Structures are given as C-alpha cells and as structure tokens.
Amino acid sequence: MCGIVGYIGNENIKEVLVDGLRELEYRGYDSAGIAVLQDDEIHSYKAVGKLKNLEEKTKNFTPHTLGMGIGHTRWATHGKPTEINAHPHLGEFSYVVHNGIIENYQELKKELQAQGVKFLSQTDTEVIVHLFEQNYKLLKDPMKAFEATVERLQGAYAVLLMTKVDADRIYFAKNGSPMIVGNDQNGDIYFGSSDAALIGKASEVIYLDDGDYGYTSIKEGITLFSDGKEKELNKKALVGDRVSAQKGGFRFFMEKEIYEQSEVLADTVMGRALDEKIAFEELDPNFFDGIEDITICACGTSYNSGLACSYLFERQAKIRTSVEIASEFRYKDPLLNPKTLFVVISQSGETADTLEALKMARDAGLKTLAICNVDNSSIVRISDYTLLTRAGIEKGVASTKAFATQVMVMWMLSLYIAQHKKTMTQEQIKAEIEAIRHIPQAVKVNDKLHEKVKRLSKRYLHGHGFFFIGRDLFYPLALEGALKLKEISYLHAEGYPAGEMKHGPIALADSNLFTIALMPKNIHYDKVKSNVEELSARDATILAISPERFELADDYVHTYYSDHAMSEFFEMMVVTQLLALEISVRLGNDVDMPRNLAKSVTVE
C-alpha cells in the first residue's frame, strides 16, 4: 500500500511533495523519498522510518521555483526497509517511483545484468529505470523508450519516471495500482495514488484506467495514451476533505478495508502464485529439510487464521500441525522439538504474547517463521524467515484484510511445502493456483450483496446471542465471524463447530438465539445441514450463508464462487464482516474504534 506523489509547477517542489506524502501516511510505510529535477540536475533524498526523518534530511534543500519532482512512501515487499531499497530508484540519468509488484522482475533483472547493468537495491522497482535507460540507448527517443519499457512489465504498477534526457516531462503508467493525475487553475500538474494527496492542490483530476500511460509537462499539459493511441482526457472536479478522501468515500475505515480485500489479496499473491508453482523468494529452498511438524502460535484473529490453515497444512502438505494460543502457550511448559517449525502470526509484529512465545521457540533451537504485515517489526527481526502479508496499513481496530491476507499466505505456504515434500501432483498444484487467482474476484463486494446484508442487519439487534457455526476450516471462520461481531457490536457471539452444538450449546436454542450457519457446498454440506436442522427444530433463528438455498432458514445470503472450498471460505468471510459492520452501524457504535480495544496489543 505504498504512496506516490508527483508535481510539475512553480510552487516549492519539496514542500508540495512532502505535504503530499504526509497525506498518504495513512496507507502505511517504512521509508520515504523524493527526487527533484531542476536545471538538468536531479536531487534525491531518502530516509528510513517516519516522514519526519526525510524532512530532517531535506531541511537545507531549497529548490527554486519551476521544476518537477516525484516522491514515494514505501511498504516493503521486495527487500528490507533500508535507504538503498527506498524509492526513488536511480539509473544513470533517470529516477523512478513505483507502486505494485513487477512479477517478471527477476527475468528482467537477469537480462539487464547480462548487458552489464549494475543493481544497487533488492527491489523489483529498480528494473524499471534500468530497462528504460537501455531502451533509450537503443531507440534515442524517451517516449518510445518508455512505451517499450511498459510493454515488458508484468504485474501491477503505478509508475512515475523523470529523466535528464527529457527534463520537461514526467512519464507515467498505470496497471492494477491506483494513480490519479490532475491540474490546478494555473496549469501546475499533480500526481497521487489517492485523492488525499491532491485535495487542496488540484482542481480537476483524471482517474487513470489500467493500461493508461503518457507524459505531462507545463507546456503540453497531460497527454494520455492507451493501446498505442492517444486518449481523450476525462477530467472530473476534485472535491471533499482529506479525512474522507483517506476513507475513499466509505463511512468507516473498516468498511473501506473490507472493500480493499480484493486489491490487497492480489498484492499478496503477486509474484508468488506462478503458472505452475508457488514461489517464495524469501525462503531458503532447503528451509523445510528436517521439519517433521508445525506449531502455529498466535492471538485473536491471527489465531483464527492459523487454525483455519492448519487444515490445509495437514490436508495438502501432509504435515502434522498444532495451533496454540500464545497467551496460554507461554505458561504451559511446552515440550519443544527441534524438528518442529514454529510459525507465529501477527498483524502488527508487536503482539506481546506472540513475541514472547517466539523467543521461547528460538531459545529452544526451533526454526521460526513469521507471517506478518509489518516489516522490521519485533517479530520479524527475531524470526529466521518472514512472509509479509502485504495488506497495507489497517486502521480499523477489528481486523479484516489482515485476516484475509494471512489465510492467503498460509494457503500458498501449504502448497509450497507440498511441492517440497511432493505430497501433491503437479496437476493438483496447478488447480490450487488457479483457485488462488480467482480469490480477488470472489471477495469483491457488489452493491447487491452489501444492500442485502444492510437490510438483514435490522433483524439482528436484539436476542440473547449469536452462534456462528461451521465444519472443517469453516469452524475457524465461524470463530472469526463471531469475534468480528462481538468486537464492534458488543453483542454476545460464539463460534462453534457445527457438530458440537448437540453436545451442550443447543440447550440455548430458542427464537431469540441467532445462528449464522456457514454451509459450503464443497465441504460436509449434508452434515452441516443436519446440524442446522437440529437448531431449526428448536426454533432458533437461522441465517444461512451458502450457494445452496436452505428451506428452513429464516434468512439466506447466496454465495456464488462454489467451485472450490477456499473460494467459498473467502466469500463467506466477506459476508460475516459486512454483517458485523452493519449491525454495529445500526447500533450507533464507532466501528473503527470499538471500546476497550487497541490495534496493537503490546502488553500481556
């Protein structure tokens, strides 16, 4: 969830860029940088950490008016958060900033290295600037060189490029990552990866489409192309305030983050789910040698994601997996086997109980792996290896997209281990990869679904509690659905294995007990149906979430992507998130800041 800004005009370029980056801080970042081109000279500054570190570095830099610049806040995906890996990235005579992931960067990097190009960083982005310069040396035309560069890029990108060989223009391209270009009444031109960076500056903007590219300059304005042909500019007035711009028009950050899951899951998968295999460049190929079993340790939502994926590790990778609540694990005098892989999951990387459990495993000589959203966090620094979830910053206290990306990373990890252990055939791996690539589509929220849940929510504001029930990996999803509801609505909710209801909890069943039944077509549908019928016979109020209509249900939400169990898992996840959101909104609660809770739990 990196941030991009750009500017051509007569104002103080440094101040415009830094101010724009400040408005993008809500997206999350671990380093920042700017580059300014004036009088055929490029001045570049980069700093790790907060934006104030960049401001300190540039305090003596005072560019005169008329010039251009680009800036970036980075959320690490390739390479650690260091100054070398921070953007902008430089070539011999050009600078580039980039959001997204270049899937074929390794192929391009090898090709460029064979031509004698030297790389400084570990990032995928650096290939863009070197590829542009090699193309320019061949074509002697910066626009043709930029077009040739964009044609070679695979994956998601929003790119801004400045070069000394064409010192009046900023080149841009967009595919799969957001990019906005606008101008003010004086003709100054602004770029941003979000409205927030442009509000108060640009008066009208163009929301670029995938495949758009072009260049801007003071003399020529904005020139836009698509499919090799010049494109008409569809400008819109820019209105609103910065806080609402950060929310993207949504009522709450949590709502925005539910809708963002399609985008962030695509980021999570990019460069990892290849055509015929799962690739994690972060892991040593021999990392799993000698590993006999896995212990997953986490808290809260992260525990639920780990529990869900324990089914996948055993089913696909055929490796014995246990899941521990970190706050309990620390005090049970656990028996730790050096042949166990110890996996910790944390959104923030600072979860106190999980961190202490990790230290215990490390001190006992176990191999450790972190699934985390924040590079350079405490858990990441201590673990042997880390797989970043790439969710971007999550401002809503009740986690949504962090859960989704954790599950996705571990699903891919189970396949990665299966490849290593040869517990699945090549055809099975390819079928799973095909399913993975459809998940971003499965989690897209359409207006019809959201309106349906919004209408249903008014019927679930009373009663004496909720049971979320499911079987197999849908039991942990039931746990997570119940957790979301109780976190933000303050209503009592429990997640239960559907088959366990008759072993005690069914005593609570009456018309004021709400049962949210997860009924996937691909896993134990008939078994779950039987369990729900038992509840219905006791007059419980049933909300069925399923691709198959259930006649005894009082309410029903239809799911569509039922060709694979994980498609159903992710689609049902979205429904439970929306239900929690809309019930809480009707109750008048602050959805983003629920009482008694903190985003990062750094105490026991």
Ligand code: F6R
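All figures in this text were calculated on a predicted structure; none of them were measured in a lab. Numbering follows the first chain given and starts at 1. For the two forms, the rigid core is made up of the largest set of C-alpha atoms that agree within 1.5 Å on superposition. First, how it differs from the form predicted together with the ligand.
Comparing the forms between the two forms, the C-alpha position of residue 564 differs by less than 2 angstroms, with the core used for superposition. Core-superposed comparison between the two forms: the C-alpha position of residue 260 differs by less than 2 Å. Once both forms are fitted on their rigid core, the CA atom of residue 298 lies less than 2 Å apart between the two forms.
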Second form
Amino acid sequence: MCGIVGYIGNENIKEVLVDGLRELEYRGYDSAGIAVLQDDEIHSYKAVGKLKNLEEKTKNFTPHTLGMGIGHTRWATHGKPTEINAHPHLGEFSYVVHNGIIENYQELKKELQAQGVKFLSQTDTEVIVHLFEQNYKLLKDPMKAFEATVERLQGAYAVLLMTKVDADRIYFAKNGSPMIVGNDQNGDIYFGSSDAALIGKASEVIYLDDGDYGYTSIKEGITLFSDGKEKELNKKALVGDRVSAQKGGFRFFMEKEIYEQSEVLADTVMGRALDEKIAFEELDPNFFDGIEDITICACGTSYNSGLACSYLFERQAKIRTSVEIASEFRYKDPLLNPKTLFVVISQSGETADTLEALKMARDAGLKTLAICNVDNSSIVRISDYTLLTRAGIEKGVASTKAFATQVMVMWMLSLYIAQHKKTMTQEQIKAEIEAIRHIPQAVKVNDKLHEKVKRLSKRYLHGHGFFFIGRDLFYPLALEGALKLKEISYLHAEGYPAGEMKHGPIALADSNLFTIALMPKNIHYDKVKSNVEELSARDATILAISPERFELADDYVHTYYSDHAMSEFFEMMVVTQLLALEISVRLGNDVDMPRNLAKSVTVE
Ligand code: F6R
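Can you now output the form predicted together with the ligand? The one shown was the form predicted on its own.
Below is the entire complex, every chain and molecule, led by the chain shown above.
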C-alpha cells in the first residue's frame, strides 16, 4: 500500500527520500515520486512502476545544502497508476503527499472547480493541495490555511505538505492512516508512514495520534497540535536494530502480524467498499458475463479462506462454488467447463501446486482470477485478473494477516457478484458494507483478551489432541485454527464440522481431548451448542469461544461482535491465532520459523 516519507536537513535529500521509500517497498505500490524544495525552487519527479524508474529519472538531479523534501509510493485507489496520478501532487506553489482516502473529495473538488481550480489528476489527494492554496489566498497565513484544510477533510489520511510561501516548514496531519515523525542527533527531521523508513536515521520519534497535525522546521523542531491546542511531544527512542525494530516491539513477527490485522484490513477495503457499492477497479464491468459457476483452488491457509468464502459466494451471490486443494486438483483429471471462473488464492503467488493448477485452468480456456498478496508474482502474472489482498509483507511462516485479507477480498467479491447478478437488494449490500467497515475494529487485539488467552494457554499444553469445531463459515475457520496450532505448537489438532463429530471422531473424547468450540451467535448457535454438549457429556475438555456464556465449557473466551456473522468470524479468528501463538511460546518453539516449514512452497 502507499508509503510516505519526508525529510528536512543537510543530507542529500534525494537519497534520504528514496532510501526511505525503499524501506516501504514491501507494502506494494505501482508508482512513486518525490518533491524537493531548495532555494525557493521545487523539483519534482514521478515515475510509474518500481523505484528504479524514479532513480533513473532523478539521476541528474543532485540536491545541495539544506533543504527539504517529501516522497511517496502510491497504490492506485482513485485513478489508474499513471505519472499524473502519482504523488506528490502540485498546486500553484505547494506539493502534497497523502495516504488514505478523502471520502468527501468529490464534494470538495466540485467546490474548488466552481472557484476556477483546474485538476490534473483523478486522485482524491489533489483536493488537499488546492484547498490549502485557496485557504492561503484567503487567510494569508500558511498554518491557518493548513488548519482550515485539515478541518474539511473527511476519511483517512496521513498528509505531508510543502509550500513555497513557507519554505522552511513541512506541514503534516494524521487521521486513520499511520504517520511517524522523528529527528536525529543533529536535529534533522524525518517522516515516515511506518518506522521502517526511519530506522537508522531518526534517533527519537513520535507516533502521531489521530487528529494530530502541525509543522516542522530545522529552527523550530516539531510543533504538534490536536483539537486546536498545542500538544506535548511524546518522543520515544527508535530501536536501532533493524530486525527488532521491524518487529515493532513485538516478540515475534507472527504476533506483530496478528496485531497489524486491523490496519491491513482497512487497507484491503480502501477504495473498494464504497458507501453504496463494492468497486474493484481491477475488474472489467463485463468481468462476470457468461460465468456459470466458480472453482476456487489453493493450498493450506489459502484453501481455508477459499472454503470459508465459498459459503458467501453461494449464499450471497447465488453462484455454485466448489473448492479444491491444488495438489489434488492437478492430478484428478478434472472436468473443466470454460464457463467456470477459476479463482486461485495465494499469499506468496509462488506456490507450485496452485500455480500448476492455474496453468491447467488457463490452458483449458477458463477465465482466471488471482487473489494474491504479492504483485508481480508468478500467479499474478499468469492470471487474467488479480485482486491484491494488500496485507503487506508477511514474515511469520504461520499465516495470519494474509488469511484475514483473503477472506475480506472474497467477501467483497461475493458482494460484487451479488450486485452484478442482483441477488441482493441495495439495502442488503449497504448493510454488508457497513459490516465490512466495522471489521478493522473487530480484529483489534485488546490487552485483556491477549492476557486471558495467554493465561488459558498453560492448560492446553498436553493431552492427546485438539478438535476445533464449528459449523458453516466457522468450519473452515476451525480448520484454520487447527492448522495454526499444529504448525507452531507441533501438537495434533484437527478442524471438524461440529455436526460431524458423532460420525466417528467423538470416539476420541475424554478429558484429555481438548475441544475448541467456535460458537457464534449469528449462525446455528443452538446446533453447535448441542454438538458441544455431546462432547461435554463424554468429558472432553472444552474451550468455548462465543458471545454467549456456555455453562458446560471448562474455559470460555467471551467475544463481543455479535451483530454480524462475519464480525464474529474475524473476532474468533484473532482468538484462535493468539491461542496458537501463546501455546507455542509456552512450549518454547520457534514461533516465526517452525520446524519443517517454509514460507513459500515452490516445489511439489
Ligand atoms: C499456513 C501457511 C500455508 C500456506 C500454503 C499456501 O500458515 O502459511 O498453509 O497457506 O503453503 O501458500 P500461499 O498462500 O503462499 O499459496
């Protein structure tokens, strides 16, 4: 996703900015740009594609002496990935870079156009720079103009703005998108949308809060405001060691990635879950014409996300959907119908079995769609269409945020198809979009929950195995919970449909069998409850995860988001991830690099 950097100081500004952007590359982007303000001149460069294209364009530009600059890597949301749409965006005398989405940009754009302002790009961002300049013309004070600008912005944003009318300062504002500002021992100032861009440069940093804004200059340092009042600077030392800093203070990458889910899911839905509809710029309007059914094909966690979403495709989009394990599909001589949409799901985009299955489908003339986290990966290159999941780099071998974002993309896709096929009313779609927008909140890990799971985990270290059980969508979530646990704890764990236990597996039930029961309020609560009662009657040890207290459970994790099945799904997903993590930690295992496993399985 988009990345922001900024710098004021004596170093080579171009190099500092491009270096910072390189640290943010893992977020994914499709164009990049920088603007440098020096001696009252603004030099701006933009390029589509990778940073090397920007470096090529700037090779003859050598900034000298004190100055400042802002830079950006853009992930197209409004408007195609072109140079015009790349940031920084220019007004008459100012430049801006922005992460997030300005939800009221259409309204602001109309107002500005009525005042005679001409727009160059299709982006939402461009309104910020013009609004600032119009405000400046009225107020004649850059700080007041910036304040008035920020007041009008609705949505999520991290913004840096440079202007010739105040050539010593960078103005900044943050709401909903991350932004960090810091300084080094010499007083040089650095900005980044993630601390990765500041490591090795800034020695102390401020993690800005929502609603913060202000300005920085070499002379004045950092001046911070919130709600119109100046705010104290809460500076923190920035860890020098790149790896531990990349873990952002967490013990493991997996833990960091569990906590990151709120932020990355907000990225996943950005520009896609609009007020009234789901929009995928990546798909043609006629994308779905002639499609009769869907086959989803993937491995491991990605298979589990596909299985979960097959329920949504059938229920919401009313389209027959089958889900295949790629390593099986390849060799089963499958009967392929050219009117089937073939969807592959992959975090890495390089999984050999999934890739080969995709080639088979392509060769048989099926339309192919990749749900993938890595742009330009083999799977993305081969597929007709791609929806990137925008999870950012996932380092923990046990996949967490990749799963969450895959489910989110496919939930939106099911609604997109439902819109196309008119299988849901406008009201129903709107209600789903509301639920989608709520998910980043539902997956936020609160300290109490984490502490509770940490304490519980000590009771689940032995025994002869785990059953994760659930029904409907929560059955694939049970599969995923069991997969997470076995990967990093090396304990035997299975996911099962709750109603299937009595057809065999219940024979294993005794007090040393641990059952993790997913008991959502919105889907078949009573049915799961009676399945769990059957297990309890056989003395199985039960950990119930539910918004409803279940008296027969030995342990209970209370969930809160019971207004929508998907909110419950995502909230329970976090609980199962934390449980796996904490059990693994207690067993002294290598959480991030479990034995025998590789992050990307490029062999059969
Ligand atoms: C589990 C896990 C694996 C992958 C599987 C497919 O935590 O990470 O099961 O999901 O190897 O990988 P991708 O999604 O890269 O195709």
